[in-house]
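Taking the form predicted on its own, here's one chain by itself in structure tokens.
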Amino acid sequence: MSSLPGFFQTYQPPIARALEAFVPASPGGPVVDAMRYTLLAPSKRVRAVLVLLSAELCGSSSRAMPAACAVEAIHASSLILDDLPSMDNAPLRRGRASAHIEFGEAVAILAAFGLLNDAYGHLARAYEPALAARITALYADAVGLDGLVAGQAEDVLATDQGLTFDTLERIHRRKTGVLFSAAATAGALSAGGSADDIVALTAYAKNLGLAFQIVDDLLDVTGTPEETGKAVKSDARKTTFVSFSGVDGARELALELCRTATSALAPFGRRATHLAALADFVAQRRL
């Protein structure tokens, strides 16, 4: 089984203490209860990592937590809608029981608009007007009518139905790939990095997510719950990578994708062994 790159052990510890401030356990009640509960889950933080490493190859991570922590919460907000019994209708997620299985419907809703919002509102807070403009449109765009809330629902429209390459490749790319740009280019722009930063890394991050995407359809079929901690064959009425290509056809597609998100990281040299160490983790991914 494949695991975390070492490195990643640095980035986590702050990455976990910074999602703990960012929705304290006080005033409390049910809708922060269940925010917690979906954000504060044991995960990879892969796209906070990717923010803080981005950071870092264009100069410093010092500013960039505040635009990690706003990327995990529009995910984790993303998970408990997809989770949803209009969605996906998934009972697991992150090894336990799913938000609105846990807290109920209402409150699962209330939870994923509230960390959407507090995202939004942290970046206000944590940067000067100009970036803070800036970043929050980036996500907001990431997760807009050609973001997250298009694949959303193309993919929901998609169930039973037979799709082109083309077409699945674009519910992917807006459903996973368009945030793993957006924190790709969110951590280039706290530290200041130029267009041409900018240029390699959104190019190396659309192609990461689209192979992490892939690696999750081959991971339904392949992978068990106690891997992937959620439930796994739950894609068998819907168009995947796997059933479009086959496990051996999908495997190569995310390793290409994955080769050529590393290619696009040449003009950083060296500087980014961490970043194309986590492309080659989520090419052979098993969790």
Contents of the next structure:
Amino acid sequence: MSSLPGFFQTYQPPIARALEAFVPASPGGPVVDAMRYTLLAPSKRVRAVLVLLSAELCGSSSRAMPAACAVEAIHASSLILDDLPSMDNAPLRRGRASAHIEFGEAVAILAAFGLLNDAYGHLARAYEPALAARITALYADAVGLDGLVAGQAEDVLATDQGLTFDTLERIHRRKTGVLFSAAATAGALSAGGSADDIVALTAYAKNLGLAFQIVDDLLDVTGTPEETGKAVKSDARKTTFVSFSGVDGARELALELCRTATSALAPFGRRATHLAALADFVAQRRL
Amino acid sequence: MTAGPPTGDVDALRERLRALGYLDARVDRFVLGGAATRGRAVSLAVAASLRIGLLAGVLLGPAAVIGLATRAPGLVTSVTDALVLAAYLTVPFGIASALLACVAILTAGWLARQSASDPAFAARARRAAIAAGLFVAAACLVYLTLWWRAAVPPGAWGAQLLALAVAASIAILIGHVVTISVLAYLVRLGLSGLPMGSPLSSLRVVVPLGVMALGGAMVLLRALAPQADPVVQTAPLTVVPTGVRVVVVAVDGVDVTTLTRLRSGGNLPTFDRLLGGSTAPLAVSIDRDPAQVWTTLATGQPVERHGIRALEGRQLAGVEGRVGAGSRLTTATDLLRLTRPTIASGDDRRVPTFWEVAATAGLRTAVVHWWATWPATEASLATVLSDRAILRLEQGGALAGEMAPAGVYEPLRQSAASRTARVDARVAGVADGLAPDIAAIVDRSARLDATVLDLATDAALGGQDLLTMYLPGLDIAQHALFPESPAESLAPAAAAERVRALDGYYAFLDRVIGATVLRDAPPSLVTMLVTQPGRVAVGPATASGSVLALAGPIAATGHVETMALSAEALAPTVLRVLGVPVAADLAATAADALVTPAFMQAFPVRPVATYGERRTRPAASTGQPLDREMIERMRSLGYVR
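Okay, that was the form predicted on its own. Show me the form predicted together with its partner chain next.
Everything in the complex follows now, all chains and molecules, and the chain you saw is the first one.
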């Protein structure tokens, strides 16, 4: 079993503190509780760490935390919606009952919208207008009609239907890859990264995002609920990468994608050690 | 299960992922990298085009050097030359490719936008992007094929396939980056729904396309390839001894009218002797470039064959090889220190001279001070005191191709003092009674000619079957005394003194030739005098013609040819007289009318197909070439500006 790279322990606590502040417990109420339940649930915080590491590579992560919190909030909202009975109808998430199980479907939906709304508001308040506009637009694109929403729609509508490989890639890209790329780009933008930095990081995130999703598919086939923190074999009715390539082939492709992600970091040299370790982790992960 | 790659076909999935921009897409990232943060679509197109230009320049520049090296012999003399030239060529090719790519991207984008509201927009946009990429790829492929057409020898199938495979790869790569740039441009325009990836990322497309490109390039290459010359074997040259020795005296700057006038006074006995056999006018070349004209005379081939186009060339900064000179562009590049003047070199000559042919045939031959004979190469087998030999003897130091074989250098250097004394004695009185400035010109020219003649008769050269020398003094003096058309801008008295100085120079030449190469000449000696009117006689109004005169036992004494011979006739005539077979591919035949019928009968023409190409093994060289000194010398003598 692969464990999280050590540097995660450096980043996770400040991210956790920032997320605590992102949705304060006060004034409370079911929607806030549901938001906090999902947002603060035990998680690796891969996307938030990606924002911070990308910012560090491009100079400094001192201004990246709002973008990191926003991407985690967007991700959390997508998880709530993804688990709904009308979507994947998943009972488990992050080792706990899904939000709609815990708080009811209506509250869960409102919590998802609350998180999404707060993410954009947080960005608007944290950055100067030009940068806020760029990162907000970036995240909005990642969520929108060529991002999470489109990916989720296609995914839901494709259940029990055969998919072409290109369609499956498009779903994965929109559901996972786009937000990974947006996270890396947002980190770079917050640190004033150059165009070439952004292109390299985007390539890294694009390959890493797909690898992440392929490994997810693999874990759904080979993992246990204890390992993954969510229900397994839930994708049995869906076409996944494993459907096309088999378990070994999917693992092979995931490894190659992670290697490609690492090679895209070549312009940064040794400074990119942490991101390279993150790619290694994704390739080996069992949780 | 679904349409798509079959389960377990990981290779197919990998291929598809690559086409969708995953796995290795470094070139794509490089091309689109500069455009990542630019706002406007046009900015993206321009930024991507600049990077495509950089990529294409880096790939096409070295490719162009290969073709250029073949088309401009002498330009690329080493790997360093090739690298420096490639660096130079990267710039224009990069700019041209960037412009082409930008036009292709914007045009394809514009065409795609025309159908933005069409339901089939995505397919059309994709087609437009592919078409733009293929257009640029085709342009690159045609260009590379045409360049390498010159570089790859006809019939060398392996080399052709390799060259064209490289060309096809470069072309497809550039076509691919243009395609992805068009797609990125359309996305930046806000047009959504475009399919991901470029088809030129997929091996399933690239391999058949590459095969088609390779086939097309092969067809193009075959269709446009120059007709290969039939393979002509250079047969060993067998000399039939004719029993004569030949001395070729080449005098530049001779005005035939003046020579005739002076001979009528009975004061030029040596010229009388040289011209007392048979004579023929030589066709006067309007182009007075001495390196070109005298190389034509020496090789029997026109400038297109021998390759020496001009005395003055240009050397690119950092490159040993040379290119032609004379354009306004080179004036500008001189000012920018990108180029510098250089003197015509034997490295640029592609065919052998008559003394090299005779030496190859086994005769003992020597040449002194002929144009474009530096660097002297021992491969020629002749004894060569090149056009830089006198400079080397003056400057001292180790040889750098100034003479060959290298063994002649030391004895010539040791005899420098006695040679100077002899030259002093021979030029004594040549400038008496002249104004100081005129006297200086005449004295300098006379010393140069006297030195050439003294070297030609130095014992270090040994006995020769063929001795050839070039005397520049009269041309130098004439050019200095009458820099423009003769006498027009001078006062009558000044012009008269200069004419008198030149008349005196003819007498000096007559005396010094007689006292050196013709002194104690055996009866079997055949002399050949060849003259050119020199640089002053520009244009038909003042051209006074050239002469080829043959004297000696085999000369058809008294014969005066009325039809002008071409300048290329000298070389075959010399070789014919020496009993060397005459090559059929020379630009002229021997001037048979100048020799006796008995000689003709005894030694009929023996043709060979060709003398082949010049052998250019580098001369043994340990010293520094006297490039700068040579330029200064040529400048002081009025040859270069």
